[in-house]
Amino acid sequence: MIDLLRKRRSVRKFTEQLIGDEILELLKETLLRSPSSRNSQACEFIFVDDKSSIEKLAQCKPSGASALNTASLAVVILARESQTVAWIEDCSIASILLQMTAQSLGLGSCWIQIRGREHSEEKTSETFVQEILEIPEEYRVLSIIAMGYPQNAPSGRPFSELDFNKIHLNIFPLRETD
């Protein structure tokens, strides 16, 4: 797992190569095996491979969704909020496990944040996605994971760039403010 983390970076440009059925099944299995709070299994997932639908999803917010423009797959991560108070955490876990599995299979991915984002002054990104994919109101959309084969595989973050000042032992140390 550490090797995957060392190599993983967000990919925002993908080739036109489609993702094969065997890999799609592994991605689906990953999501269905994702842990959830109190085993609520509240998360649900929409696999979108229709290019015109993906292009519509790319319009979900003014910036930050451009990776969808070349993605061959968009996976929408959602949950029924009434099923668990931990729906955000559960969907986040599923999202990152999906990204790590994609990395292990030679795919690139990019997390597109939906919850808490605005499509326009009149509409949230979440409502926009719900309308496009006909998602009932009682479901909350956390993210869309854009996926495909990377045009250029970006290098992972070098060890020398890791900020070990963010690691604390036993207590959070007092610091002088800037």
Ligand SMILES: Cc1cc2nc3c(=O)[nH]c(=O)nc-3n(C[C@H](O)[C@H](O)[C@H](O)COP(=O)(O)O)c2cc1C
Second form
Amino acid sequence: MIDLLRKRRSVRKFTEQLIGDEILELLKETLLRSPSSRNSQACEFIFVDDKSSIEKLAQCKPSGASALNTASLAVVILARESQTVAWIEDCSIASILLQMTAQSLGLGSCWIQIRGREHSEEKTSETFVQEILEIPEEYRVLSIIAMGYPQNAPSGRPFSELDFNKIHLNIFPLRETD
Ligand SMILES: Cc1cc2nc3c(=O)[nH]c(=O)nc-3n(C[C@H](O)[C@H](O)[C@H](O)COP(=O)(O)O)c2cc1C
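Now show me the form predicted in complex with the named molecule, since the one above was the form predicted alone.
All chains and molecules follow, beginning with the one already shown.
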């Protein structure tokens, strides 16, 4: 895992190569193995591989969804809010695990934030996605993971850029600004 993390970066441009069935099955297995608070297993997942639907999803917000323009797969991550207070955490864990498994299989991916974003003044990004994919209102959409084979894989962040000042021992440090 640490080797994967050392190389991990968001990928926003993909080739036209499609994702094979064997890999798709591994991605599905990953999602269903994600931990969830109180084991609610409330998350559900929509695999969108239809190009025209992915293109529509790319319109979910004015900026920040460009990775969907070339993605061969979009995985929409959602949960019924009434089933668990931890739906954001559960969907987030599923999202990042999906991204890490994708990377381990040679794919690239980018998290597209849907919850809390706006499509326009009249419509949230969530409502926009719900309408396109016919998702009932009680299901909350956290993210869409745009995926595909990377056009150019960005290199991981160098160790020297990591800010170890953010890691504390036993107690939060007193800072001059506090
Ligand atoms: C919760 C979350 C939401 C994100 N939303 C978006 C998004 O809507 N669009 C996008 O292009 N990238 C999005 N990203 C990717 C971040 O921009 C990216 O992780 C960050 O800039 C660091 O770059 P890196 O992943 O290459 O290390 C999101 C990442 C996270 C964790």
